[in-house]
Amino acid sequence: MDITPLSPGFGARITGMRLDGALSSDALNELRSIIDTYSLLHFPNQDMTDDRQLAFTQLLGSPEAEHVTFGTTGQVTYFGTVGNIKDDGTVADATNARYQSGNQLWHSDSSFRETPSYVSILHAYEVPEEGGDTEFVSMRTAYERLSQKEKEEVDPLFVLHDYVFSRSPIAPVNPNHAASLPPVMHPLVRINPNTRAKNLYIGSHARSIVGFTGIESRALLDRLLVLTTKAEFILTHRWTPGDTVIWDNRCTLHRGTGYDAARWRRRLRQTRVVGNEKGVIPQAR
């Protein structure tokens, strides 16, 4: 396996692994060690199936239902399509470029849920010539940057993370949907449990502060996302069918770039991780 790392401690690209489910234990350790360390890999030409990289995410933990499917419905899926396209290979209707317009946002996968997503693993199949690429912020070094005082300031703090709060805006939830994912509360500086390196938690899915009033809370909210996805701090990946990539949602955001989907395909295979709530959130300070 060969690391090049895509800057300073967030991000590399792997090659000499392939990610499916027959890694040995000793190559599962090292990959998750990889991910406490560099948070956003990239693995290009990934000979993956919806079978195999359900195997993959299967050895890091327990495959996430997919929240709309479920909330919806009540069938579980693991499994999520990112982009334009849909199973039998139709193109989606104006309607779900309304709806995936919302991962335009910063985000981080499954924040709105009580056991937040550990990682995503997103495989590339059809993606668009111009447009649609994937960028991220490290939410780790984001904490790094803050001033002694202002950590201090947000080490106690609590968040209601609220998808409804976050999504009714670009597009209808399903009342079911709605239902299934009341607000939750986390904290807003979370800790790995393996480095014990601290990190914000913040994104689109935030909707306020505990204990402050709503103008307190996005005054706050709105000011760290701004400082923290600044220009110079995103990473943006440029899609190749075959790419594999895997990013920390404990200490990661990110957020889709637009594109024609009227003139381009795109078809992008997501799954989750469910994180480990325990050791992982700490408790009320």
Second form
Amino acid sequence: MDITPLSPGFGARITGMRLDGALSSDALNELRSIIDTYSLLHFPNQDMTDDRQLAFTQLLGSPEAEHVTFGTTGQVTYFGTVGNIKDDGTVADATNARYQSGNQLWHSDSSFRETPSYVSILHAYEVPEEGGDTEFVSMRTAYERLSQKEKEEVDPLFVLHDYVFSRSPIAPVNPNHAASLPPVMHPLVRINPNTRAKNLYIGSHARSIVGFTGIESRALLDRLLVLTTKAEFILTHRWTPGDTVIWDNRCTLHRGTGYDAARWRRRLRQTRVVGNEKGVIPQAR
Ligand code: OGA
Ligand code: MN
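Can I get the form predicted together with N-oxalylglycine (OGA) as well, since the one above is the form predicted alone?
And the full complex, kicking off with our chain again.
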């Protein structure tokens, strides 16, 4: 495995590792360790298929059920399609583009779930010639940049994450889907269990801070988001077909940059691995 760091403390390009179900346990341990270190990994030229991607995903942990399909129909599927191409290969309509545009807000995948995701694995099959990039920021380096006073202010806080809050301004949320995702409480500052590094855990699904008024909540959450997503801290991934990108949802935020969906085809396939830290659903306790 060859590792080329992309920025200080965040992001790396990895060659010499084939991501499929045949990965050795040594390679897997090394992969887990570089996820902890770099948070964002780019593997160019992967000869990927859905079967390989799912087998690889299962090596890292439990695949996450795709929440839109599960919430609306009760069926468990493991792939999310990112972009504008339907399963039958045809181009999706403007409604799809509207729903997908929620991904253009900074977020951590599944932060709204009781057990949020560990990593997302996204493989590119078709990409636009213009736009359609994905941007990433590290919430660990963001935490490190806070002053001691700011760290002490955020360390003890808890945040409600709520999919209906973040997504209903974008497009209506199906009632079954909404009912499957009650707001959930997570610490504002997470600690990596292996490295003990702290990071902020915010993003578009972060609705309010427990014990704060709405105005105080939004003021702090919005201020933290502005501080952490300044242009100088962003790593932009410009997709090439064959790229597989893995990111650590525990300690990064990402967003799509948008593209002309009427002009270009964009098809990426996403799987996620379930994390092992559980939040609290207040009304269920
Ligand atoms: C994702 C995501 C945004 C994009 O894959 O989880 O938010 O359009 N993608 O690249
Ligand atoms: Mn996402």
